[in-house]
Each structure stands twice: as structure tokens, then as C-alpha cells.
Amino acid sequence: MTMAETEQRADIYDPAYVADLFDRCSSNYRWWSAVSSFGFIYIWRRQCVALLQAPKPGAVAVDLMAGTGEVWPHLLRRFPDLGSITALDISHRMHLEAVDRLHGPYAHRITHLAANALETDLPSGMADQVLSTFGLKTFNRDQQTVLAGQIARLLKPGGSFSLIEASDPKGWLLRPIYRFYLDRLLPRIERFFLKGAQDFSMIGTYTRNFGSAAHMADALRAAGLSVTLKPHFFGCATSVSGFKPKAD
């Protein structure tokens, strides 16, 4: 099936979807995104982090669509004296490959649960900081709402979040470029290297979707939040960062 009839006969932002990608994708993830975003990625986790606040010692974070772990390193060597992290991820095969990562010095901090974001259960006011790296594409705008929703009650007063995205950067005199390789080039790359697959090149049809964070920044401020949007390279990625405000 090609990414067209894809797009036509699926749901592309089902749950059962999106886990059923990631699923097949999960074995591949880390090495591939690495490759074919030319490094930005790990750019883009980093600059990510750098926009929480610095909790106090002991204090907890939680990462939503958490894939198979990658920006925990940036979140431990940036925030040492951080006390745990819960991870978050639809997909079940994500969820047993950051298992497998759970190793070395940092282990013990982090907990891995295979879930929902947009269902958690997790206690309100349990994070000192909420991030997500590229996860928002997956969710359309009532998705966003809700996760909105699930951001705030998660944070404590006076904590603050982080979250970024693959976007399609609108207006960027290179663009065009950019839209064939992520919908033309994109995909005939990932059949040669990865003997016909077709998951990852969902990441164009993803991104043109999306657009840009706007509308998760919106659907924030509208929870309660205090928030910053910012593009990042050209607008090619868009982060949403700020805190929850402490009561009066």
C-alpha cells in the first residue's frame, strides 16, 4: 500500500495507529531519525531541554511519547541533581526497547510505562517538569487540547514544560526543498535502506499536517499555562515551553 492509500483508508491519528507505526518502526528509530534529519534531531532534543527551568534537587520529570529514551541524556547531564523520570509511550515495542536501555549509572531514576498520554492516569501535580520531543505531530487539534489539558494537571504550581516538533516551515524560501525531501526523497531512501519499509516516510504527511506548534501553544494558554513559541531553524521545528503559574 503507498502512503497515499494510507493516508486515505487510515486514521492516521488513532491510537491504535500511531502505536501500530511506532510498533513497526521502534527497531529502527534511533539510528534512522538520527540519519535522515542530518543530526537536527539531536540538535533539536537538546535546544528542547535547555528551555525548562531548573527544578530543585530530587524533583521529578515527566516525558511524554517517550520513545525509546533519547532525550534522557540531555535532561540528566543538564539537570544532574534531577530525582526521577517517568516515561510515557503508546507503543509497545518503544516501551521494550527503552527497557532494554535502562542500563548504567542513571537506571534506578527512570520508570517506562507503556500508555497513552492523552489517558493518564498519573497523579495531578506529581512533575516538576513536563517534556515531549517529537511526538505533538501524531496528534490532531482535539488531541492537542486534550494533551493540554493532561500537561497541566500534571504539573505543580510553578513547574515548567518543554515540547518539540518537526514542522513545515511555511514562508522559508527553501521549502520547497525541504517538502520533496520529506515527501518524495524521504521515502524512497527508506525502501532501499530498510528493504521496503514505509513508516518513517509518514513523517511528511506528519509534519504537513501539523504545521507548526501554534495551535498546542494556544491550546496551553488556554489550560492555564504560561508559554513561548519558538521556531527553530528556519521553522522547520517549533518548540512550546513555559510553566504553570503558582497561585496567588
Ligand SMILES: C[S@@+](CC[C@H](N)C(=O)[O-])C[C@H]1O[C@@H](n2cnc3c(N)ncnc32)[C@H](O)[C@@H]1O
Second form
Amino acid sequence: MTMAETEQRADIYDPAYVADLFDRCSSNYRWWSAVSSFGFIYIWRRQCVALLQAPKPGAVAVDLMAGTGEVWPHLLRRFPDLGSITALDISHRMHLEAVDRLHGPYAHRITHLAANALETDLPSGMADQVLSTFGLKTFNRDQQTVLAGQIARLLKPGGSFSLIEASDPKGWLLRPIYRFYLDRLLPRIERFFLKGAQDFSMIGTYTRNFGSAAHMADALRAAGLSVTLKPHFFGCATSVSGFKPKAD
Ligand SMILES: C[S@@+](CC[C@H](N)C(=O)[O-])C[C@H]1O[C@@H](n2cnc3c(N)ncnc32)[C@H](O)[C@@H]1O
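Next up, can you give the form predicted together with this ligand of this protein, since the form predicted alone came first?
Now the complete complex, all chains and molecules, led by this one.
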């Protein structure tokens, strides 16, 4: 099936569809995302973490749509006193890849769960920090609203959050080149190097539909959080960050 047929026939926002997609991407995810983004993904993860407020020693961070945990080194480097990270991902294979990588020096501080962020029953108010890197684009607007409610629920009063996602840099002079790369070139490169696969290429469709994190920012505000929306590199990514106000 071509990508256009896939878009027409499948509900690309169905959590089961998304989980299958990332199951198929899991073994190549780390190197492919780094190479295909020309290393920008690394810079943007670091910038996402930099938008979090410094928590108290022993604090708990929740990493949503964690994939294989690529943001953890950034998080633990910036906040060495962090107590623990609870991470979750809906893709069972991404979860297995992540667990496989947990045998590093930080293993005792990280828990990785295979779970749907929209339905997670992690305890309310457990998190001093909530973060997510590149996990928003596979949610439609209604799902983003549900996710915003989950983030507000998980955060302690005074806790901070930061989310970043690849976006569509509308109005940028070089946008046609960026779109050509995502929509035309990347699918060809993927087909060639990954034996006909067209899974990573779905990023073109997802980022076009996602636009920017503006809707997520509105949803987080509506959920009672204080929110800042920020473009990164001419809007090729956007972040939303902020905190849960303490009750007077
Ligand atoms: C592009 S990857 C990002 C992974 C990682 N955070 C990073 O920085 O590379 C997006 C991840 O979101 C996960 N995901 C998508 N929908 C989800 C959901 N409803 N609940 C939990 N994880 C989800 C996917 O399985 C995938 O691993």
C-alpha cells in the first residue's frame, strides 16, 4: 500500500495503528531519527529539557511517549539530583528496546511501562516534572485535549512540564524545501535503505496535520496550567512548557 492509500484507508490516530507503526520502527528508531533529522532531534531534546524548572532533589519525572528513552541522558545530566524517571510508551517493541537499554548506570532510577498515555492510571500528583519529546504528532486534536488533562492530573502543584514536537514551519521562506525533504525525499531514502518500508515517512503526514503545538498549548491552558509556546529553528519544531500553579 502506498502512503496516500494508507492515509485514506487507516485511522492513523487509532492508538493500535500508532503502536503497530512504532513496533515496526523500533529496531531502527535511534539511528534513523538522528540521521534523518541531521542531528536536530538531539538539539531539540536538550532544548526541551532546558525548559523544565529545576526540581527538588529526589524529584520524580514522568516521560510520556518515551520511545527508547533518548531524552533521559539529557534529563539526568541537567538534573543530576533527580530521584527517578517513570517512562511509558504504547509500542511494545519500543518498550522492549528501552528496557534493553536500561542496563546502564541509571537503570535503578528508571521505570519503563508499556502503556497508553491517554489512559494511564499513574497516580495523580506524582510528578514534579512531565516531559515528552516528539510524542505529540500522532495525536489528533481531541486526543491532545485528553493528554493535556492527563499532564495536569499527573503534575504536583508547582511542578513543571515541557513538550517538544516536529512541526510545519508555515510562513518560513525555506518551507518548500523542508516539505520536499519530508514528503518526497525521505520516503525514497527510507524505501531504499529500509527495504521498501514506509513507516518513518509517515512523519511527513503527521507533521503536516499537526501544524504546531499551538492546539496543545490551548488545551494545557484549558486544563489549568501556565503555558509558554515557543518555535525552534524557524518553527521546524515547537515546544510548550510551563507549570501547574499552586493553589492560593
Ligand atoms: C517519535 S517517537 C519519540 C520517542 C522519544 N520520546 C524520542 O525523543 O525519540 C514517539 C513515541 O510515542 C509513542 N506513542 C504514540 N502514541 C502513544 C500513546 N498514546 N501512549 C504512549 N506512547 C505513545 C510511540 O510508540 C513512539 O515510541
